[in-house]
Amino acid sequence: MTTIPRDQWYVAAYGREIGHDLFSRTICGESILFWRTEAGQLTAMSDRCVHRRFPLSQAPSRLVGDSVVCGYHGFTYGADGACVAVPGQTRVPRTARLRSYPVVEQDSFVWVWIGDPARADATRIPRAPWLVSPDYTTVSGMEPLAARFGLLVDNLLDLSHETYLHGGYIGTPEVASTPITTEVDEAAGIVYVSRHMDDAECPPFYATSTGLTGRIARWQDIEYTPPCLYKLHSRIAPVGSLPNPDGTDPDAFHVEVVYAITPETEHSTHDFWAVARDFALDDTSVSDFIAEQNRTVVLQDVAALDVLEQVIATEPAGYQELSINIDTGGLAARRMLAAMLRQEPATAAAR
């Protein structure tokens, strides 16, 4: 039984990854071929020829202008996925068409719709505008995770693990000891989890990047839109500093941490991460430091979750996990994901 909601938008790539070359990535168990036409238009279609299933991303398959030529038998497809030529005959079979996928480029991400194309609504794609804002500088990357995507959702909605798993980077004692508040906006489909530390140790990640020393005020405000987009609004400021009544916050440093949590298969995940900041915008040394530090943190999560996936795969039937107050955000996310699965047409859930 699938755990992946399918009538949803998922991040397939960063826009920078896709050019006028054949690019393939597996999303929700489906191998999808991406490329840009000579005019720059994004395309997304099934990455296997309708004839004998040969992957169109595999050499010697190639692009000729705006057509893809299969490297096995020469079936040729246009940018809309329709077959335009077959070997040895002039008639193209009516059913010779690759499945095409709705695709949208937004906020540096390439989003693809996996489910019923008739249900694709681009206005439902959650935003992360900091990633392309001139008022922020962003570093980003992606790491493969050999674990189900729900484990990464649990991980990111319970940041108390920073204290133990990420000590020396972003973890301090206050993260685990400070209570959280959790809110669920059912209408908007968003889970909010907040932890405000008004007097906390400054971890190396922020001490080096901001220059703050000693104790700090550190706020973590999470906004998760199932199934794919997670945003952590981080505020770092001197102790006692508060935003102004009009919302301006000149004494603070703001970091927007964005994760796109995209299932590759039922038991593997594409872990896209991006960190945008509103300070030291042109300082490449800060960018290099944040990129290296955040990738290290992501890889610590990857190592832990890869182990956890193996533990779950071999545990005895009927095992019951224990949840506590810090899990309220993750449990709310699980409920919303389960509701998405229940609401999908039976044919989509069974695919």
Contents of the next structure:
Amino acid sequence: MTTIPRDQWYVAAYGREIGHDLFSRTICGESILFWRTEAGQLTAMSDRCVHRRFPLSQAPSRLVGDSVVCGYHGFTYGADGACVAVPGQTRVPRTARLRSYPVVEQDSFVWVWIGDPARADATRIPRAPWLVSPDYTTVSGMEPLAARFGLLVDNLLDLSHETYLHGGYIGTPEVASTPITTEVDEAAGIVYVSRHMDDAECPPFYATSTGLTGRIARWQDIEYTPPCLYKLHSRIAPVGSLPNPDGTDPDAFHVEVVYAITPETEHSTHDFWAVARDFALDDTSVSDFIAEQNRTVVLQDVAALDVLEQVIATEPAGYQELSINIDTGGLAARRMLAAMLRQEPATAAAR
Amino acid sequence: MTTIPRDQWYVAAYGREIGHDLFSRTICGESILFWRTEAGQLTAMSDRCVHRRFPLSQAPSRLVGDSVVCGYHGFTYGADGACVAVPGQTRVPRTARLRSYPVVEQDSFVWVWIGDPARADATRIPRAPWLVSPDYTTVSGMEPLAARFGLLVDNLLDLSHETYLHGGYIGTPEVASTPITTEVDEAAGIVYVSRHMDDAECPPFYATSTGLTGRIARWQDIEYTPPCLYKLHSRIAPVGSLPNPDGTDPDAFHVEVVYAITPETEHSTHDFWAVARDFALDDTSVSDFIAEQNRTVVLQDVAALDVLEQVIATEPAGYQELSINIDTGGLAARRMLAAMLRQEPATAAAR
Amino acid sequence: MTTIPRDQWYVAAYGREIGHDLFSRTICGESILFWRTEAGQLTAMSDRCVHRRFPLSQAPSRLVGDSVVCGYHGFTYGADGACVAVPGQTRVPRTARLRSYPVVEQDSFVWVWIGDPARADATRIPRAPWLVSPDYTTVSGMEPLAARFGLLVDNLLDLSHETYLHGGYIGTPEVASTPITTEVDEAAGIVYVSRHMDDAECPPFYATSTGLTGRIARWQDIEYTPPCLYKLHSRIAPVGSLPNPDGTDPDAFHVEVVYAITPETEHSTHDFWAVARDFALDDTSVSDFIAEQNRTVVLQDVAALDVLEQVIATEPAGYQELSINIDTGGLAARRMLAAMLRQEPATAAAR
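I would like to compare: after the form predicted on its own, may I see the structure of the form predicted in complex with another copy of the chain?
The next block holds the full complex; its first chain is the one shown before.
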């Protein structure tokens, strides 16, 4: 039984990953071929030939101009997925067409719609404008996770784990000890989790990147739009400093941490991460430091969640977790994901 | 549900692979032990001891004279599979007997019958006489394939893939562009697929081995006897040259390409290949060239089919291929294989 | 369907393996955390946090004094498995408690009870007193086996395999050729298998360790208490030498070979082995020789049984073995194990 909502937009790649070359990535169990035409148009289609299912991303398959030529028997497809040539005959069967997927490039991400294309509404794609804003500098990456996407949702919705799993990087005692507040906006489909630490130790991640010394005010405001986009609005400031009534906040450092959580299969996930900051915009040493630190933190999560996936694989049916206050956001996210699954037409859920 | 007809002869090995030594190979999911007696008689029997199923091909099991001694508890078997000694008692149970398999050595191959021995009719084994004819020189080998045997049948019945998968070796544009003719002899159980190219580019495989320059007439006449034996009668000649009315064909070069397609398991296959030629019989450089080229071509197929097996493993139930004219031979072969399965007694199909 | 009796004591480790450190081992499919308090008390509890199932043996989980701190979110547990601290709140849920397991340290082993703790009766743990007796010198180890525990039970109950699998170490022709006697004490739950060889070749294992030259009397008296503890009382003496009527046996060398057969999962086993001798007590060269030889012998068994597990994985349902006189002890052991499974309450067998 699947746990993956399919009638949804997912981040498939960074726009920079896809050029005039064949690029394949599995999203929600479907192997999808991405490429750009010579004019730069982004395309997404099934990565298996309609004839004998050879992957079109697999050599000797190749891109010739704006056509994809299958490396097994030469079936040839245009940018819309329609077959334009087959071997041994001039007539091309009308049904010879690759499934094509709606794609949208936005906020540095390539979003793809996996369900029924008729229901693909690009206006519903959540935004992460900092990633392409000139007022921010962003570092980003993607790590493969050998665990179901729900484990990463759990992980990111409950940051108390920073204290234990990421001590020495982004965790300090105050993260685990400070209670959270959780809100769910059912209409907008967003879970909010906030933790405001008024007087906290400054972890190395922020001390080195901001240059702040001494204790800090540290705010963590999470905004998760299931299933894919997670945003952590992180505010770091000297103790006692507050934003101005007009919203300006000159003494604070703002970091927007964005995750895109994309199921690869039922048991593996693409873990996209990006960190945008509004300070030291041109300082490449700060960029390098944040990139290296955040990747290390992501890999600590990956190692832990890969272990959890293995634990689940061997546990008895009906195993029960115990949840406490810190899990309120994660449990709300689970409920929203379960509701998405229930509301899907059977054709979207069926494979 | 199996896709492997069992009441059939399959090539298990080349005769040269089996001597007065224990040799094991899995055929249709059954682990079979082959060896020759001191007098040279070929034998085939189950490769697991009747007592506690230890493999008789596994050290410290060993051949002592014409007896096989199990390396676990010393159960000892003669060339007919009958047990002749057990530990701790002098009486040997009458039922202590390894299953033995009918075997026939013919045309350089060792053929084994997997189904009910009562139905093993050696006269039904298809022939490939060139492989042992003094008028031909043969090179041969076997490559393991991590894919179901049906994928190799598909591959070999549709040679249009030479143009794409084997370009630069045996493929030229004319193979994919020239239509085929297909005939099925239901009584004899043979599928014929022919492609006659009257004016074609000469691929490196033939240019180098024959010394022909310029364009050629190239005939491909396939003769497949399901499930195991595939023969490609390949005729290469200067453009315009035809065989004489009496069948002689002095201006042409003839190559008999033989494949034996033997299921190892439901998802893996022994891919035996042999190339016999009627020219340059004593030229070892030609033999070496053809052997190296053909092995390369086989490994290109292996790489592609191994990928297809993985694709099938992850695809949804009910996935539909699209077939066109070039697939006529392959589809006929599938129908004959399906009919073989339907006609098998339940005892042959059951495992 | 499980083959593992759960309402039983199993050897989990040697006492020496467990200190004031987190030590994890999977027993009967359950991942169990073992450690000693600062006062030396042995504890055993479930190796997964009640919150989000993170393994407590996995870094950055750690032992702090006599508390285990989970490396994911900091749930903290005492030596009795009760949770004493959770993140983000001061109240600890009353149900936050790790399952704890009865443990007993005896005869150098750590025994653990897997089933319902209410039925754990430490007086039923079988004894192997030589392993801690000052009158004996013991070498011991553990080898992981990628095979179901029943295959090791079969192996150890039928020592005729020594002749074939362990020739050159402990096997000689007489082991396989000498008949056995078997007795079953249903009340005590013990299988006895005896083989007394009055005039046998002395294998290298005993020739080198005892210094005996020439032929020997060799007695093998097996005492197996299913499911876990196997003892082989081995007596080596000059031919014709018998124990005195009062039980003293000054001319003989006595070796107590002890195995603890502990299922790790349905298809893997912890193969604990120990060899205690009543001679050359202080001769470390004898200890080193016996340890190296016995480990080699165990690894020969491991290699053979790992192969058998693979053979079973591919064999058809309903495959039938053939058993003879030498298997009487093994078959009796199987019957006792099957009876244990039948007598278990459903709650013990269910997982």
